[in-house]
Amino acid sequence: MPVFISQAPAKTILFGEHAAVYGFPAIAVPLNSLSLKVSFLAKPDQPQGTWMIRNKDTGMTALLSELPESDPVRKIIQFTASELNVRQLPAAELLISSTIPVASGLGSSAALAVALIRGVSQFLGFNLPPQRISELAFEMEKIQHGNPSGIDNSVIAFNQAIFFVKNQSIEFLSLKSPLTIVLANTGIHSLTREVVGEVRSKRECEPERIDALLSEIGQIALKAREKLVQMDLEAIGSLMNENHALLQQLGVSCPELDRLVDTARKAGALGAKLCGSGKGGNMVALTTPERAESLQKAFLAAGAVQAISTEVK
């Protein structure tokens, strides 16, 4: 019996972390070199509703009905079935595997939601468009993270570079040529919900200062959109540096991220900044194809637990 596969990429935010939550512009790109995959195998010999879930990365094997109510896989599958008005699921076995580091700012939770929603719907005979998949994944992201911007589910569901403003139509960006970036992982797990909550608390205490920082970050994203269209790599890198400085002032960086950003610049990167919610996870550096390998080595020497070079198209 054939296996059906649904896949979703990772993502990185090039500009606009945290600002996007409050309606300021941001730019995000998919990372197809990292992905989450869900394989579906029908089990017609099993009773209806029997869904065996296997997670290759965690080693977990359990029936869907045995997973805790709070488990994201259970929530996403049940939510999708309810959205499609399917009351009885045909028996199946699901295998989840991923190369996306969790709690590292690369969209692992949104990738899980998108891959599962798309996969479950198609396995059940439906063909949801990317916009609807993104909307449903956003509902799951709200449960996971409290007050997300919606940028992660959007860039992952459409698998295309986007200029994003909350509650506005997405603008797709067409890059004239690929961008070479290197991601370096601090190895520190950081929960988006907690860091977003910290920024919200700061904003409640110091609304003028925090809003000014968020507005500046949004203005950088606006400038970066123009520079990306022009493929002005020097300007893009400089704007990444400015963005990181503002995120430092926002209080969402950490010594490990700052060390890797500094390493990137000393090793010849065009620009570097944290990516995702911060307080750990990954940073992203813009470079040339010729310098990518040396940059990876520099990151690992500086304490990164992983350094990945990839192209963004």
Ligand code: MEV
Given for the second form:
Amino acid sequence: MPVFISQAPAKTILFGEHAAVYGFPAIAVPLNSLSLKVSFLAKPDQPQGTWMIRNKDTGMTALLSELPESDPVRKIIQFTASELNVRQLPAAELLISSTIPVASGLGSSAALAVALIRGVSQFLGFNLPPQRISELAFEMEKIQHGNPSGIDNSVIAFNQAIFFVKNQSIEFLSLKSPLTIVLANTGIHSLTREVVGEVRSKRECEPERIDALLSEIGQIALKAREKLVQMDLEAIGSLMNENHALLQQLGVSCPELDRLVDTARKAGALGAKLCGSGKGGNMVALTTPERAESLQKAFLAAGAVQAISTEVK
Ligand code: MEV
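Complement to the form predicted on its own: the form predicted together with (R)-mevalonate (MEV):
The next block holds the full complex; its first chain is the one shown before.
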């Protein structure tokens, strides 16, 4: 079998992070300008079960069996093979490379799960539909993040804009025209498991206040779905601003994210908010194609370690 590549995009949440965990609506879009790739090469001359894993970004090379049991790559490959009832893996070499920053709110762990599950199953002769890939990736996300909503694996496995409500069937959104967004990275790594856990603890202490905030965030996602269908950019932008204010009250922002959100607004963005679990990572600003470059420059001048302008379809 020649080399084949399995690829998965990054994602950003336009509305509803954290609220999604508690069953409130949220909206996420794939970001195809960032991706994680796994290339598969069959090694028929090697003994069965020999899987060599190389990571182009970290320089790591190891046999699958030598990776720690807790390593996500090992877990995902073994889980996929076991779900497919494949006991002996034909020998292979895998090369993983990614342009998605890790622990930064852009779905790097879900992209790894989706790309590996799709690639491993294809390599073993199975052609799984996106729904099944998403379900398997969700199992891996639960190990990684504790109690995720399933939004990351869904948007990445389907590679389409989604209106998401936990445990309900996914609604795909078709955008009339592309949205121009700029992502700015604080450079602070933040673990979804920890931030989601902090929100859970707060909710236990102050159930009424936290539930009111989460429900308001869900209402914003509902309004945003309508505005996205109409492509009312001004309204979408101001809903993003409102969503950020609620995430601040939820305690998941940080001074670095707030500074970049402020920079976005001063530089003429239509709206801006943190994206993903928060407490670091990225924020997302909605803008126009004409203003994207100046916004990118403003973010870098304000201390962002990376600013990416991209179109969302
Ligand atoms: C993480 O990308 C989004 C969160 O809402 C967690 C989740 O929905 O699983 C913070």
